[in-house]
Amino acid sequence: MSTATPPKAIDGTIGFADERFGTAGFLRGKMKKVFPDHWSFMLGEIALYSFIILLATGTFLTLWFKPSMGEVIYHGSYTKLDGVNMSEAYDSTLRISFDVRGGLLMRQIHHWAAVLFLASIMVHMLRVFFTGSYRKPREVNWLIGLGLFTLGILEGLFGYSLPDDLLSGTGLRITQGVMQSIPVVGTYIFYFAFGGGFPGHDFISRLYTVHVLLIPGILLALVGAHFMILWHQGHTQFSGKNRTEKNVIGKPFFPVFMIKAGAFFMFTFAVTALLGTFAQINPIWLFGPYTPDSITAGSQPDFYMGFLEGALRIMPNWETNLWGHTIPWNVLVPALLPLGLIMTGAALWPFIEQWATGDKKIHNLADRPRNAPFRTAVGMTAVTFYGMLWLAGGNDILADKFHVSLYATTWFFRGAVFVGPVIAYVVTKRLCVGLQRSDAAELHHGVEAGVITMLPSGEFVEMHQPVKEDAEAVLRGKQELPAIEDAGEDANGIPAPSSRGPLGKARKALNNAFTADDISIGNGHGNGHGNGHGEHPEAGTGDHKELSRG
């Protein structure tokens, strides 16, 4: 019986590379790398695949788009705008939409991919935050993810501003106002960006260069760094049977993960193609070219800019005049404070948590959100704050559809943006504590068996049976945080230096917040190993175990 050999072309290519670069041994080990098999890890893959679609469709669009503010008279296929003065940027976008074969489809796929890219990054980062997957040694990758999200927002803003239609021009007018609201340097930044008074003649060409070269280049570098770090450190995994901090249980990179990744990429592309075909987005021909004296009623930005739009809409008209200079708080605060609070808080959080808890261990097992009530409650506070601002960005639409006063919606969101996060914090924390207590009771008392037994006293009770092995491993995987003990006083009654001063008190208060509602389940080591009866179960059928990471 002969052994099958690879085709000569493949065998020759591999041999050529191996003889010169020694790739065979390297690839043989890397192809066996194990990836956890959990649906939530696919959220980051969606962001990667939509980014690839963005690059491919964006390259197609650059072949026909003209980044120029030069005026032309339109005589294209869209007869409703025939004879209208417009910029070459808007004219070329119309021609891509109506005269280039497949142009409108590519435009819409590109726009939907941008929306999907930012949505998937946002959901992926929420998954990382709520499971504590940003902890040591992944703090740098967390910061890279925040950078990708911030640059993605800017890239999306610049992208839908390029066509120079009425909607994007209105957004650029707001951008100009934000630039000029910055004290001292605002005017210089504005003139540097626009090359003169608004709208100027250079801005679209400058924006185009930033959109197709500068930011994509930085994004490519960050995505590459993100995945190289991920490959070296390995994925986190949820607690379960036979899962520890030092192994990974899942599927090998080749062939299982590669086949699944290829299929998932095609599925992601199919979704964006279907959306581009059947769901209209950004119909610029309905808005018309931008003119400074016009505005589109009911105009809304893409979802990722909605929270900044909402902040602008509900901010009171506050200004300060000092020595002949005006500080427009009604523009400066909404433009900088909401995004600054969320992004700065998220960037500092891993280091704040490490400082407050004193936990400097390597964490390769992810938490269940219920097992970290304070972190989960803070996360939901930020989500609610963002959500209230996002809804406020459509207060005119809400007022119209629900037949309420526009001023009533504005005042409602002015209060809800402060009250809503507080309610979310309290409710989320209580839910997490309740779920922890339910887990502890299930672990210690077992689960209901559905069998009713009559005791000699005549009382009817339901029998309980031990928790199943897999479920028990998940419950025992809870990682408990150590509480920081009071440092005490010396013989003269002077507090120890570590507890003195505002920093020591702040650390103690934060540590109490992290550990106050931590319900013990009885083991605290959090390795998810074994079944609690001295047994050592093996990995499930079809799973692979990687004994060392990286």
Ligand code: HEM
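We call the rigid core whatever largest set of C-alpha positions still superposes within 1.5 Å between the two forms. Positions refer to the first chain, counted from 1. These figures come from a predicted structure and were not determined experimentally. First, how it differs from the form predicted together with ligand HEM.
Core-superposed comparison between the two forms: the C-alpha position of F278 differs by less than 2 Å.
Here D99 does not count as shifted, since its C-alpha moves by less than 2 Å between the two forms after the core is aligned. After superposition on the rigid core, the Cα of E462 moves by 2 Å or more between the two forms.
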Contents of the next structure:
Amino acid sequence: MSTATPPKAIDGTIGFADERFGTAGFLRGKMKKVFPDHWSFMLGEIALYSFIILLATGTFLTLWFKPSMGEVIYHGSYTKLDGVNMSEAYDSTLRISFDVRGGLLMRQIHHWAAVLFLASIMVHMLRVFFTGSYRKPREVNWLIGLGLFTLGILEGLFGYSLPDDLLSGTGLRITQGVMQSIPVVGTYIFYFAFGGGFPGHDFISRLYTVHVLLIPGILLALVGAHFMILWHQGHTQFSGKNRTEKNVIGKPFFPVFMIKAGAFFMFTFAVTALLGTFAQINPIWLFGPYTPDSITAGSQPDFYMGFLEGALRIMPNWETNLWGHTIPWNVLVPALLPLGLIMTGAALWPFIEQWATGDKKIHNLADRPRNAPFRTAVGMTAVTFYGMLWLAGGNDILADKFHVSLYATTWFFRGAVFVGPVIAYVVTKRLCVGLQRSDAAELHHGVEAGVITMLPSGEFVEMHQPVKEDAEAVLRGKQELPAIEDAGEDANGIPAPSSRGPLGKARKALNNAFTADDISIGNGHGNGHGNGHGEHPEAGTGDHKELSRG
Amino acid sequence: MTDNNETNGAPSDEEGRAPKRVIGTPPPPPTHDLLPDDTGGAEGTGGYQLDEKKARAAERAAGAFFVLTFVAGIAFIVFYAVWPGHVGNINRATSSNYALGISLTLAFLGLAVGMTIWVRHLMTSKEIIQERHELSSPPEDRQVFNEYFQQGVQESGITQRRFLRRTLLLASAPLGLLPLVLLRDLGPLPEKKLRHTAWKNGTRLVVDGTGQPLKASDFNSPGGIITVVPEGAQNNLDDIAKAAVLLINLPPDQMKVKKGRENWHVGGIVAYSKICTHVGCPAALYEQTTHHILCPCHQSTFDALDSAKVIFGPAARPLPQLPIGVNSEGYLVATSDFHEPIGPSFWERGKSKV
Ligand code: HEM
Ligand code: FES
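Same protein, different form: I have the form predicted on its own, so give me the form predicted together with ligand HEM.
What follows is the entire complex, opening with the chain shown before.
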């Protein structure tokens, strides 16, 4: 055990590879690569594992699924639909469910994994945003992440459109209606995509290629790039004892992280299998085959489409008719604006932040959300906007549950989608400032010790004791954002913001937004970034040591 | 932080996990990015040592979970191969789903829990501090790259040779268009197809599903509603997607008939397109007391008494009305196609009526 040579089989393999590819030299530095530990770092992992599960179960489904809109008469085991005319796609999905052993299980695992994939990507994105982990050098991975999310939504929509049941067909009909309303080219896009009128005979087989080949291929490439960049740049970590911008603390990849990741993969698989066993999802046999003139009442799309559904529901019925042309704002705005707004905003955000704060440093320490009140508040604004749209997508259910009229809920959300985000902004900012204050107080006066003493005067007071070392390191990890200086005073080579032009004014205003509400943690505050214009990242290490009383 | 406590474990042990081995690399060369963890404090720098008793218990526990996976895996195979009750009807599919699903879940769960116990309680790796390497390359590299690049550009002659450069750009332009051109045959052009449906003067209204033609007398229950399609198009989904019609029996005295539509209904029986003018869902719900038609997709609401005009929701236009009459045999028929395009809006919608 204690010799430096591994067992012969391993040594032989490594030797074989090494002599051909120089493997040992390559892997040597990788094996002990450190991965910091925090529960929120697992969210991205869940997304990765559910993606792998999707690839595996999806491949299984392709073996039986027939992506054809050709008509057949069903004679499978589900007797309630015996003799019914339906497309081959629907017929084969019924067969996967009832006539292939394990087929129903794989279908349900596939669908649950899709839900988990998108849910975990969303929460992962929020983690990255609220901790400022998208900052330099990780902006590109942030953009790749946004691409993965958007493609994931599309992939999911296309996936549940494949079985050609009544629910999926209704989703397709809405997609087609949106396509058709696009100004100038809409009808052409519609006719080209569907190979003629709706529903036509081509769409499912085209969708199939996109769902099983095109998008998964792009996703795979993006996921690969995402993780290679992550590996190369290293993971962010939260500040804490001994943690600096320049180091990373954690257990080594081999063996700890590797087995931990394996365990986590197995947990993800177990959870999707559990859901696939007990939680019925998309019971297509209850919906019946698609026909364009029928609909199931109260049908709901997958959760990740909910915000679009909500936007379509609460949009007022505005339409412009000019010179024989129709511009249906009632469709275009809800279909394009929310996602466009959120995605464009998210994509530009890292660069806006850099521009406004003049902060071009490398960041490896993740912020605590409270310490960046503006970012956190803007994030919560977007989350609330999204959340309101999402809830509006279920307004019929809400109306039913709370016994209010359907139209009242629509009107409520028409207001809430604007008012909600504003409230969220104000409240979040207050909360952040409050939390910063209590952090600063804790640093200065310590925490309540839970010991009550009686003073000679007869008064009772609670003892305070200094914050523990680890906790203090966390508190002191707060970085203060620098106010940009006025043009002319800038000696550090930052493109001088001419504070007179409109752009300069905007920058100054944004900068104020970023730096306002920054509660100083007091003596020796910040960790050397206070005036860090164009400063090199080395600054972190030394200062931090001093602060953490190392 | 429990992790830190672990790193401060007792000094080296008989198993020979000396500090160097824990770090796992030969004496590090100066530039190496792995630094030994010397922050462990005075208690010693040895690897984390396990309490052998606890470790054995953990090993047994992890082992038990791996055995669970083994058993569940076998159970899955046995269920799959031997048990006859998988397919044939919905009950069988359900119990098959339970049998296979539970064993599959347990198999993964056993591995997951076993591995977690292994990592948590049996691994002796210490927490290590690693310096991050500089991401950008040293300035020399940048400089050398720039030089090579400039040199290469010079040597290639692309900057001096204008004709070469321009013809190259010219050559690539049509190539970029090829993939687009190739997509042309994806579908026919829409032309006027969105303006027409399968309804013509004299087409009989037949009940969706059964294909039965209707007489006005067959449809005499007040407040009745039924979906009809053009005769001959019952099995053509493309036709139905445009031509589906809601036939509603309204009280004639409450109807507000639009000018020019006086003879579009048959004694209160009106026909509206069933395809919602929002994004095309079937507007299928009908409230008999209010005579409102509701589209379940985004809740556009239309007033059947008043030419199906929009009274709530995102739809911008009324449901188009199909003019109907009665033919010589007494059957309900269309007297023409719709007078406007049905369904969702589109760019060319208002263009010349052809
Ligand atoms: C991020 C990736 C993916 C997502 C989000 C996704 C999502 C979905 C969803 C929601 C369905 C509907 C399932 C149902 O019937 O309830 C579906 C169906 C399907 N998927 Fe995927 N999928 C992904 C990747 C793949 C891959 C990589 C393949 C194949 C290699 C695949 C093959 C299929 C097939 C054949 C169906 C239709 C069969 C059926 O519905 O039962 N999927 N997908
Ligand atoms: S399709 Fe009818 S309301 Fe949207």
